[in-house]
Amino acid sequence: MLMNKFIKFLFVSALLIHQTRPEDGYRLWLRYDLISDKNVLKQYTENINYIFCEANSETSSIAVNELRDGLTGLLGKAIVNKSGIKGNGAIVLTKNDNSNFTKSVFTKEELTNTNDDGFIIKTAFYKGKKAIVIYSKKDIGLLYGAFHLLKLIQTHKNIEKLNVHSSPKIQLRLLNHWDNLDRTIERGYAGFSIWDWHKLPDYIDPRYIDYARANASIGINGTVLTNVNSNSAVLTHQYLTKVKALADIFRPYGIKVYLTARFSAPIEIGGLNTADPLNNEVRNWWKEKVREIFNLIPDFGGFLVKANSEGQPGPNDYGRNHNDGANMLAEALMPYGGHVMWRAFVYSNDNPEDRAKQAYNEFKPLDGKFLRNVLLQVKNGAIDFQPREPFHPLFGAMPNTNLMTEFQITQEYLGQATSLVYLAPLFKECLDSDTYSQGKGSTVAKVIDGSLEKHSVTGIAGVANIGNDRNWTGHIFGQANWFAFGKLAWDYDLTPEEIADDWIRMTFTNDIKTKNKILSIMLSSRETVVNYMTPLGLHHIMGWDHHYGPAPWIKDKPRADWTSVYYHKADNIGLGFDRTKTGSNAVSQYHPEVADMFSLLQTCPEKYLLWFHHVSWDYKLKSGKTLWEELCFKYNEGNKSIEETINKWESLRNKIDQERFNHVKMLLKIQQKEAKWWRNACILYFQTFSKQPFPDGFETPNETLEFYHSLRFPYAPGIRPTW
């Protein structure tokens, strides 16, 4: 009796210490604090008493431990493992299709319709005992199901009559880390890389395990460890042993490791004098290198390749096509089940063609020429992760090639880690876009999930926003974008509202009023940023190299398409890039229904107006305002929205812990300054062309254009390193 009281004392003390420590954001959305609402708590304590797992593997053990620790924290009572169903309140984990228990709970159709990563969670009775049953075909599905059940409890959902069926729509759900071996991160705004290559493989940072937990909890099953602007050293044996250490940690969490392959590696580390993909020595070198990798890492995922883009080496250097390079690597990987993800982000300084057209022009003729284990990785838009851009015309244009989408979770062009920008609406805008490639309803999502064109190899990638900052993403709300990417990679039919609702409840609070205020901030945040940065289809007018802040005046750089004036085409007549038949004719790369819509001023969505049209300053928009007036209005509207966001956040002062409240408040103040900077700099610059006064109600800038032009940021984070 005394021992039981002592154990209870230790448990309660641990909970109190756990809940009173400073809130630094490290726990992400995996917060298992005691549920304070007694009525909600009662539902769970009455239905959950112990765990019984029929599987026996490292992954299933992790699932059991996660459930045990999570439920113990949430319910405030010890949840233990038992061998068998012994009373009410069991959580049963099973993958045995043929057991009497499984057959009594699930129909044959339910079991058949669950894919290898999927799971079912049902409330069931077995021999008069009430239980919650988690079923999957594979051990990893048990872990995904365990995290889902914990999410239901974290978000205070009713679990009396559960009947959840969940299988991912996309096969490869990957994070792309743009991390360098020296621990800098290209376009990273949350500190240095979490991969400590110097200490690996002998020192295993506990953060690696928490990274794996977080990714498994949202269904991410692959991670590309290194930057697409790659360093061939990672393919040396010295570094492969370090990669193996990470792969061993991630494997039980269902996460495969991938590496970026520098195309010139056979020269740089192989001692060859060529990297020609049709050269037999080169092909054999890659086969031997792949054999070496798989001997160390039997479940290695494969390679991500950036080739012949922005100075990176590639097959074009030898007069070969992209399919020649991709297929060379694919042949080496195919016996082991590995994949090649070949990036379609290519453009040439020597090509006078509109940069928005170049990827399509280069890859469309290669449709059907890639091996089956190659995925062409296409950015969501044709330029480069802009705050808003139309979907990439390659989606729907290559029916005989595996296409995957690449989104950017890190906010390179969206204020970086100083700005609150919830990106699920941006992701959904692309995924829901209709390509019309096979008639109405041919969405980008249906292209990449393989259903539209009957592909069995499918994928989606997100450029990670993770660093070694204590809160992982620099901005607490940056965590929501990591979370949202994983959720949409699993099920693109989820809405931004649903995803944000879960994240807020798991991260901050289940209080409805507080939750709804945070939700309104998140759902309006992306449009706010578009308005004060690049409204009406403006794009690529940010600072040179670091991409921080406005600089629409950038010109005279080594490449025309690395300047701002290339894209906005401002002159005394108007503003915008003409991509219709009278201009670059980039609209012709879309299917006729889409091309016709974008081609006409009257039908082009105004959010893309200046993307596709050079519009006169006096052109009347749907609002009745001229282009100049609407431009000023949008920049003002974005600034007003930030002020409203600050006021909403201030109203939550006593509803959220002080540490995270102050963290967000300070960053919002920075964002407010940046919004004014964007508005003033851009409007002053464009006014030199429009020659028109500011409309009534527009706040006159308090500095001159020359002042904004003089600003310099030589040490802004995320600048591309030079080796």
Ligand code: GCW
The other form holds:
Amino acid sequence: MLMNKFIKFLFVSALLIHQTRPEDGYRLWLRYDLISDKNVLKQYTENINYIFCEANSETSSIAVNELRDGLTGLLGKAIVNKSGIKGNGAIVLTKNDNSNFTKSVFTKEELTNTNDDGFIIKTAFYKGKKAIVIYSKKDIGLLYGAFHLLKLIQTHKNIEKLNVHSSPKIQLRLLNHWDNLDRTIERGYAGFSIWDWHKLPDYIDPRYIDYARANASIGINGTVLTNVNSNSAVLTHQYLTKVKALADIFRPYGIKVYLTARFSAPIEIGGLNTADPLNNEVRNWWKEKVREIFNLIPDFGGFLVKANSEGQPGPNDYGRNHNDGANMLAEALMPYGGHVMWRAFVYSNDNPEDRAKQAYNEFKPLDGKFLRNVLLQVKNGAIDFQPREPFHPLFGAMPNTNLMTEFQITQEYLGQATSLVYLAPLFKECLDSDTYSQGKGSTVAKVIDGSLEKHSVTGIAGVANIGNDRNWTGHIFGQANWFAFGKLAWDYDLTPEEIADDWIRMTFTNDIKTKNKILSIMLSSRETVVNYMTPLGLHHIMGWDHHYGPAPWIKDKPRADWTSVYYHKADNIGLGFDRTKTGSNAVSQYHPEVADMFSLLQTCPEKYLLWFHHVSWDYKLKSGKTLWEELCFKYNEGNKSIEETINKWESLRNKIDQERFNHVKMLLKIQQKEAKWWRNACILYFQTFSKQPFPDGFETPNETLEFYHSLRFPYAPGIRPTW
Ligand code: GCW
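Please give the corresponding structure for the form predicted in complex with the named molecule, as opposed to the form predicted on its own shown earlier.
Below is the entire complex, every chain and molecule, led by the chain shown above.
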């Protein structure tokens, strides 16, 4: 007995000692420090005494261990696993939907409404003993439920009468890593890849486990390990054994691995002289390759493919269509339950058509021609992950194809890892957009969750912002974007505010005043960046290649669609890309209700004005200001709000730990410089066309346009390797 107490004491002290580690952000939102508010703590210590897990699997053990460590840390008392109901305060984990106990707690309807990844958490009584019951159909639901319960406690929610029903709305919830085999990351700003390919499969970095935990905690169930600008070496046996090692680690966390498939792999590593998708040898080669993969990794997820885009090989090289390529791979994967995610990010410089129209033109005619295990992966907008884009016209245009969406969590175009930008509002803006494809309410979310068009499989992907930086994402607030992506992939009805609220409480503090300040910083941050980078629908005017900083002057490059002047079309008359009937007519790719709205200057939301219209400098906007004045105003607004953010952050000194306070403070200073740089460079440049003076109150730039023009960043992070 005494010994037992002593062991408990050691255990709790070990966890408490753990808490004194540096605040370097490594723990992400999975922080289980002792709750300092005694009243809040009391509610939990009174209700939670031990765990009783009816399931018995690797996954359920992970759930139990997470609860044990988490609750012991949060509650400051040892919470252990017991072999039955032993008094009040049990957390029961069960998959049994047929026991008397389960039947007494849950209705039949509740049980059937819980999908394969879902869970229920309920307060219940068993033989007069009060318990919290986590029910799920599969083991993974127990882990998701465990993380949910921990979150409720981390965020100080009342757990007296729990009644939570949660099932994800989308099936495949994936991270896409643009990680290369040499550990560089295309558009990665948080160090090198966490995949240490050289040391795999023998050396298992503990970080792989923390990566899996973090993803499981937000419901992510798949990871594409490699860059879409792909390297066929990953499909060689040597590398597949390394992939297997990762798959084995991730499996109990409910995470499947996927790989990018380089279309020319049959030539490069297979010794064939063609990769033609209709060639039998090629088809067999892929079948064999897939068989080899599934032998090693029985739950392999499938392939992600970027084909015939930005120099990648693809079926068009052989006069074949995208569906020929996708279906060839899908056929090979089908017997094993694997999927193909075929990217719709396809455009060609040889095509004189507006780049915004090309993917639609290419794919719309292929609707209904993809096998049922193919998903077409469509970026949120038609150009490329800009700070703001209208939703991609393919959503709602391919009812007979499994459309999934791709967001970019890494901030390629949103200040990279030196900027605080909370992306949930951007993700939500797209998901909530109404395509009108089947009348009002046909939102993008309902297209991708399959409910509108009855898809056979549904998915959502986010390009990861993770690297080997100690804090995972470079900027600590980048963690919020990883978190928010997972949360929205699970349930797109959540609001950016709810998600941020949880994240802040879990990551920083439950102190309401401090939490609210951080919340207000986060919620305005995306609009701030839009304002000082690309207000009013401007897009793609950033630095050449590295995409860092402003460069609206970029022109005369080998590809017109990689220049800035192609997109902003500034001239002496005005600014913006005419995508109405008088221009490229990209609006016609939307359903009539949407097309009409975007077409008319009066009804086009001003946030998309210059995306769809070439507007004269003197055109009066809703504010009463001319385009030129409004542009200057917006750039200024963005700058002002960064200043406000800095002041708000400064007021948090001593409210949060020094380490993270300083980290964010220094980065905000960088962001402030960048905001000023964006404003000055863009306004000076556009002024050469508008030929108008700065409006009253506009701070005169301290440098010349030539100066901004001359800046070079040859070693900016995340540049893609030449391919
Ligand atoms: O945004 C562009 C990026 C490329 C990227 C491409 C894509 C992986 O600048 O680096 O390549 O999109 O999404 O394929």
